[in-house]
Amino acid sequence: MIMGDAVWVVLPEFLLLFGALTAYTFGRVGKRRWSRYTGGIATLFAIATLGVLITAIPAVQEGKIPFVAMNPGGIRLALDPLALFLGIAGTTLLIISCLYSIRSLEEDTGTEKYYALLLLMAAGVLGIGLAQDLFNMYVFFELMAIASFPLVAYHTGTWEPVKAGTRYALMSAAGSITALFGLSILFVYAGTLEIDGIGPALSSVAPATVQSIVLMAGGLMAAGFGVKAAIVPLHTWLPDAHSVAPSGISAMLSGIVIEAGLIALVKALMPLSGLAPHLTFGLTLALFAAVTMCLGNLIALKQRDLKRMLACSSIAQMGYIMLAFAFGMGLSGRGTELGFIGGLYHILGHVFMKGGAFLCAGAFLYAIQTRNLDEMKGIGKALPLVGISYTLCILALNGMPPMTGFISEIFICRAGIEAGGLAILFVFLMLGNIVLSLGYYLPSINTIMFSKEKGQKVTEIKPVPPLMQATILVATLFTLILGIFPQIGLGIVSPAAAYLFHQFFPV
């Protein structure tokens, strides 16, 4: 084995899933009396991970990666600035939604599955992050997935999360094989899945047979993990499943699941970059962001459910990222390392802009037992923190200043622009999609916010535990700060985007 201060690289994965087993036995021994206690154990072994993270931020941004390598052709894991930044991401609202669900599933039972499979399933964002070879990027994924499956599920006391579930995973599980048989090819011709050696391997190749490889693998692979990032027409699971899990595990799930599911999708076309010249996969991909971020707004316009509505939005933001991404690859020649920065940091606002709305969401059916926004009427003056921490969410979402959805935006329309050409075109695209979607933020904060009218069920509200508030509190602290000192999150996201324009465009 060689190793490279491995410590890094290890103990985040290690803690996450060491987590998982403690939550789950002490949950399960201790039965009822100490299920409660299971939400601070796993609170306790995510910031554990994170502190072990941030740690590491100095050494990645001076140039050194961390690895852990099995010789010959073995696993090898490094915390680049991509899993730095995706581990970051991911742990962060971990540790939010542990601590809100600690209160909103107090009187459930089963909560040791619950947290051991939301430590699991961010073992698997981080996973996609670190592995340096597409198969054991895959074996994350999955992890992250199959994780995902009962949490969706998880209240089976009622039908609707149950077809949800199901229908997520099945949807997940032919992504999945659609995926691998993408990896499959790339192995035949290639012998290996290493992401710094597959282009090396294809290069004795006829140019022929590597675009047919590239074309083939690349649209499989494309395919399959682009179920998870919920790109259209793959997109039909999400709204579902969103609405319907417990809403820690719905901020989870549209705060970081899908981005990691981009993440990977992007991963597994890096080594496929540059092979098949005629092929350009970030126009492909801006054609897709470009269906994506419509369809989201336009089903998200007619929804009355608060937490449908958001999973609907997501989807546009999804389009979002894909086109900030696509620019960063290159419409029709060289990318701009700008997409890359835009892209990551709509994911690192999107942590918490969607992440806190959802949690608003979850507040506001804690309370009157209902996601119907036309009951919901004047339940913010009845909470107003949680009110006003739904609007400024809401409003980040919409890119309004000085919040962190306006610096990401604002990024990716300055990509646009410096690609030139069709990219502009893609900008105006976006630019009337984010005034599309103040068609159901603005109503949704006028029913919560302003309504002179309140609802039945508002009158007779259950109050919100503090630490439900206060993590929600926290949620829309961060997308403030991310929007007025920019710099913090740029100091994470600006490596992370060198890291990827360089695998797209070797210097």
Contents of the next structure:
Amino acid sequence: MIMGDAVWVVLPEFLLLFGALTAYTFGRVGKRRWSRYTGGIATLFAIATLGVLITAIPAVQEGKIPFVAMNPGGIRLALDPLALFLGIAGTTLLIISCLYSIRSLEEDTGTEKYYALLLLMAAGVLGIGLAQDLFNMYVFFELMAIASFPLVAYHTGTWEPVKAGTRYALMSAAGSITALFGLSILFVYAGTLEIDGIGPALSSVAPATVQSIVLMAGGLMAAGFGVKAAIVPLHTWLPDAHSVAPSGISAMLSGIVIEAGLIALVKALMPLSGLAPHLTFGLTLALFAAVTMCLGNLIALKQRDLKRMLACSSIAQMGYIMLAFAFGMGLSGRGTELGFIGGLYHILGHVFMKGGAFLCAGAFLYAIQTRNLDEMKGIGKALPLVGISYTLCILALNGMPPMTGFISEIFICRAGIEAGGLAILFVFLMLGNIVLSLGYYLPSINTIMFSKEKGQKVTEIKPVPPLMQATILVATLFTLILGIFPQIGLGIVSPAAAYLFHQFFPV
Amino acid sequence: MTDLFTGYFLLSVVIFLLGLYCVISQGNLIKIVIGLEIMGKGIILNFIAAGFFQNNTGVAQALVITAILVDAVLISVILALIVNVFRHTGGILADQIAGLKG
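What I would like now is the form predicted in complex with the partner chain, since the data block earlier showed the form predicted alone; can you produce it?
Up next: the whole complex, starting with the chain shown before.
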């Protein structure tokens, strides 16, 4: 039985899945040279999906939540504000990434598989938001993860991607199986995995038992989904996988996939939050966030490989986002909605600033066939548009005022100050980390834009196609627009933050 | 919860830990994949037992069938990647994909 405004829920997911099927069959069934058009097909489906999601904005802002339910206790999908946020952020980056890949993968064969997997990955990201029970969320999470393994190892002819892809796949698989074990423990005691249903179902169980269930299930799920979110002891796959993947994929992986992993983690903790008052998820998450941002910045400092440096900086950025969510959940007692606003705004900004930076790094790689920063001296002068975009994206990552990183970092600091006490200490730690991150952001800009000498390969660059430059420009413009007019971003961020806050603190 | 159920639960934990031990201790990629599968099977036993003792077999069956499906897809993709590792190095040892560079 289908109820509610089913079309807004089902259509975006259907378009992405059907798009994957269409792109693949079109490339396989037709003549061999047809496979070059699959990028265009994938882009069209992505644009259609974004269109549907955008038409749903006014209804969701009014507080309506379109949903689809099949027999009570079964599957329930709903386009809640969080799903809308995740869908819009993911699909926008998907369009940029598809358009970019059309030219950057021009010489490759088998692109139909690439675009099909890319659309499946985006479908998984959207599904993590749509799912209203933890098991379906797990299935969509796996869809996203499984689609990303072959994409990392897309260039199977070279050793590095295969190595990174296999390592990523094994770590991610171990993580998701651990998360599933956490889900099964919840199912044993609650008998249901619906996010709204777990709390009431556990209310009849003895408090001491509930505490140990929450500890076991929450810990296992956090460790499992934490592999994807690159929480520090579980981050080791990230620098390899994100640096050797094709650049369009690096942008998607760093821009939305690891964030979707964190959202999955937060959604898994949502039903457990009120059950055991002695366990504060906020403080635990804040401690892990502190370690994550410090270590991410420290290992980024010594990287000479540009894409690897950006990948390590993603770990640090995940630390900021985790800290924001920790403020939202409350270090002790009640949290603050500002924390969720800051975290979600940083995710939205990170989509464009890290996505843009990776696309720029990809354009440099395309032009001179190396990722080594030392050989890129003065490349910004040879490719001015890409160089300037790179500078702006990197400054945004660092939180320079007119760009989007500044707005979200201000929100996070304000959330910390509002929480007071221990939170202030974490705010200072974050500010210290932002200063520390200048230690690798600025030298990279200096090498690329202002170096007096020219690298050997820079003298004979391969021209970067206009379409690639245009997509980079779009990503950079978004970082500027979201920084100068924050109300545009807040239009989708605030309802999602309010929804998350309400889930953690219903009263 | 009955004592019988506790038995099933402990059994599933033991199977899960056996799989985890296999993943950690083995140096062969195929054996690591087998370890992952064993972990997954422990979880599936847990789901089935929970569904049976709570008279909730319908939902439990749906979950288990989906979990098996996801597992199969996951494992086939990982095995395909391992085939590529073999093509490049002529071996399937975990040491070949290790190498911590931070």
